[in-house]
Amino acid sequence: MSDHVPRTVLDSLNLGLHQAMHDDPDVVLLGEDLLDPYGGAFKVARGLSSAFPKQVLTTPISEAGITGIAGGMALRGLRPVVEIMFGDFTTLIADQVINHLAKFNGMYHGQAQAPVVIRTPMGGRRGYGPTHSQTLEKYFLGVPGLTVLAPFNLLGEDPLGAPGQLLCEAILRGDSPALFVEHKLQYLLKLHATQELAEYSVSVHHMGVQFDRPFYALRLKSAPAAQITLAAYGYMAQLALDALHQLAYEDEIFCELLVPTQLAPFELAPLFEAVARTGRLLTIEEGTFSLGWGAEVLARTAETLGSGLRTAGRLAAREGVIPVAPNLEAESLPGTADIIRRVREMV
């Protein structure tokens, strides 16, 4: 393996794939246009077909076929990684995931495992329009037997960086299918090193059994006690962190940000502890507002804390198609200014 230090989320994910394929020859990557020099639509697979030519399979355009083949490989003892070029196309693999991969363990009483990791870029803000800009992971969050993961752009303690470490461990140690959600604008985000977050207190709660799925809590070190808890994941967590900073210095409103890297199954103990202190919770996501991740987080928090949750709010995308025009797209998706406005209303 290279001693290259990852600088971006893209670097980190690429290193995580390299590490997984280096450590286990049973790791196989399948997807469209993966071979070098192209290396996939967002270049996460760059260099892999050159370094591991027998472990990278470029495929026809058939998302359901790719995922079905991966399921068969997993049943025979391999550890397939599927790249779905755009998250919108996860609608085409729903049958394979929901009715097959996620059910094998339960149907066969633990005697059949399908450790398939399905990677896909979600989200908008690139002008790709209604069918290439959606955030659809909420449709998979309630599937029994399926793990849903989303990295955060921290460097972490591992040389792969936190996103690459999460991906590598999911590939090598998971024993069930996983959907790994990567936001398109996350790819080029710089990884936050510890020294670059010097003004923040960063707590890491280590969740999970087979492999570590960190749950991060961030707040300004010099700030008074937080008045509100923000919960967000993926790229929206970065926007929430920007809002946290602005709210403190411009409005003297102090927040604590909770960032899970496992969206399903729900493990929310650190969030409950934070909300018990602040009494206020705002969930932030890029998926559409109705019946989303935030709604379930708020419901579970209310069930757990009762009257301890005094004020609750949700921020999400508008209901409707995502426009191509940049100004209209920006209006349809939640941004930093929207987070700041909503927190002001709640506090």
Contents of the next structure:
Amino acid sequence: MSDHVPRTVLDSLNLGLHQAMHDDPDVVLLGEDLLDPYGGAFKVARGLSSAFPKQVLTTPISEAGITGIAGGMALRGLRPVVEIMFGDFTTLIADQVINHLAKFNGMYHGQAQAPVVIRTPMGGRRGYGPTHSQTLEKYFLGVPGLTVLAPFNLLGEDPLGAPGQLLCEAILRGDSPALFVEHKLQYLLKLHATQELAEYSVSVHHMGVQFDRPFYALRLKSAPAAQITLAAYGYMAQLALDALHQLAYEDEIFCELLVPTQLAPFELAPLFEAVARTGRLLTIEEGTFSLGWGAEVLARTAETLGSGLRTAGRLAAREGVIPVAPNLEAESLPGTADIIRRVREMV
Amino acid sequence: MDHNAQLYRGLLAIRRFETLLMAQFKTGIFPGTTHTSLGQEANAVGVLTHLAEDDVVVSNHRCHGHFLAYGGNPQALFAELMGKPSGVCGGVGGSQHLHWRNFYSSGVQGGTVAMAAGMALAEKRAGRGAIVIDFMGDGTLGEGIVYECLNMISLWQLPILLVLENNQIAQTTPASLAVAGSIQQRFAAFGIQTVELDSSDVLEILPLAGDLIRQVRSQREPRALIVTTARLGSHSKGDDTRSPRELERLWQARDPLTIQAGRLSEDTRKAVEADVEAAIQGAFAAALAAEGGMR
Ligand SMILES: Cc1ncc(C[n+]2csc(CCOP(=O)(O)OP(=O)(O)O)c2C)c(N)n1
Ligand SMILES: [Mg+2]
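Could you output the structure for the form predicted in complex with its partner chain, given that the previous block was the form predicted alone?
Once more the chain from above appears, this time first in line as the rest of the complex follows.
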């Protein structure tokens, strides 16, 4: 493919899609407004319809229909990728995902597979308001047969960059349907190259069988032992990293940040190891508070570590609509300052 | 065996399978519930007789007839309904979730149309010449995803025959309380050529389905067949709210078995019946003897 080095998460995801389509002509992308020069509402699909005209299908505004159709395509051997323009609209595909795609393998007794990757941008902070800013992946966590993935903005070893590599591998090698959760602001984030992370020690736990879903652990290199474990994914992982940095330099509070790229099924061994050392865990997510990702992570950590988990906290979005007005929107979503405040309280 | 006897055999195999199933349900060997195709056997046989090796069939909750007409093994289906490892899907899928070779069924109304459309898209890309046949009911016309898919099936000219089995009832709700306007025009509005037939006679369904399947195969574009038919059994195990008189009238006028039996000599009919009886009883006994299940 190209020798273009991805700079942002958007670049990396776009390269990942190019690579997947190049490697396997059975990869077909379906979604709304995908054709060049537009290339999808957030431009993740830019260039694809020109480079692979037979592998990009721009569709009517029919989220449930295209997701169900992708399921049928996958049952007959294709590797479809569905773009849902805004994550808010995953409510429209819930029946297709839960009662169809995620069921086929089990209900047909392992005699059929539906490896569909459904990509969608979640998240707010762009003033899109109540129905275009939500973080809804929690409703898809714990669906048997469904994998939920979220990339982290590292460059990594692969020329595609870590987000593109995760996407490409999920498309080419996944054997079950997957919801691939992107974030509108994450698109613009720079991919951290190793030299930029020189201050940090980054360990990567390799999870997953058919393809790698890295679980990252980051801490400041010269710092004393971490006092608290932060757990976050996707865009919130970047905010947590910013908080970790400030807490070290301004408060001399030392954190370790754990970042899974596979949200479901829950496989949290690296997190348990980390919390076993710190005894404190704060989960951070952009979805609403009740019954979220953090609730499950904390429950599992408590079950595993017992009294080894001394202090626990969750940070999440306020339970209400997400306003358009920038000041009100910022109040409703957890930010770096909120993370710092919570950590100070907990340590 | 002559053509008429062969068709009768196909119809009767489904009928005997399901009457035996209903009779045995009371003994407690079958978990859950089931939907029979009593009265609609001629749709399954009339349409699926035309299948080619690689064609794909997608069916719904009322799928036993389609499965058997596709060539599915009655012993494996009995075992599936008994929840046994030797069943079509190891006892996991049960009555409405079957998959064998290119046959798929599922129990969520409407979603199967999307599955079928996706499969037709895959077949179109593969260029192997296979087509998809999708069975659906009139009540399923209430689901929005059906119209999303009719739109895309037509836009993308997918090789699919949509067979709408219009028994004019959905569970207990008559079509008069659920379906407005014209069914034919719903397909036509999307530019899908559609043929209507009011018949329970396999000899009428067979040639029409044959024509449509040939058109789908050669033109590589969708067609729809709306068959007005009659559900002679209850929706599932015993939930019929129609009056005995109404049912009696339907049995008199619309039983595909009676219609087709009338075309056979008594000797031929008896020979076919003995043959089917032995096959279905044998399948049942073998499924019952296999390990697993409720007892
Ligand atoms: C989405 C959904 N809603 C409700 C049901 C329950 N249900 C099963 S079959 C059925 C009636 C279907 O009627 P129709 O499509 O006409 O098919 P028929 O039973 O007449 O063959 C209903 C309501 C279901 N399986 N799926
Ligand atoms: Mg009906």
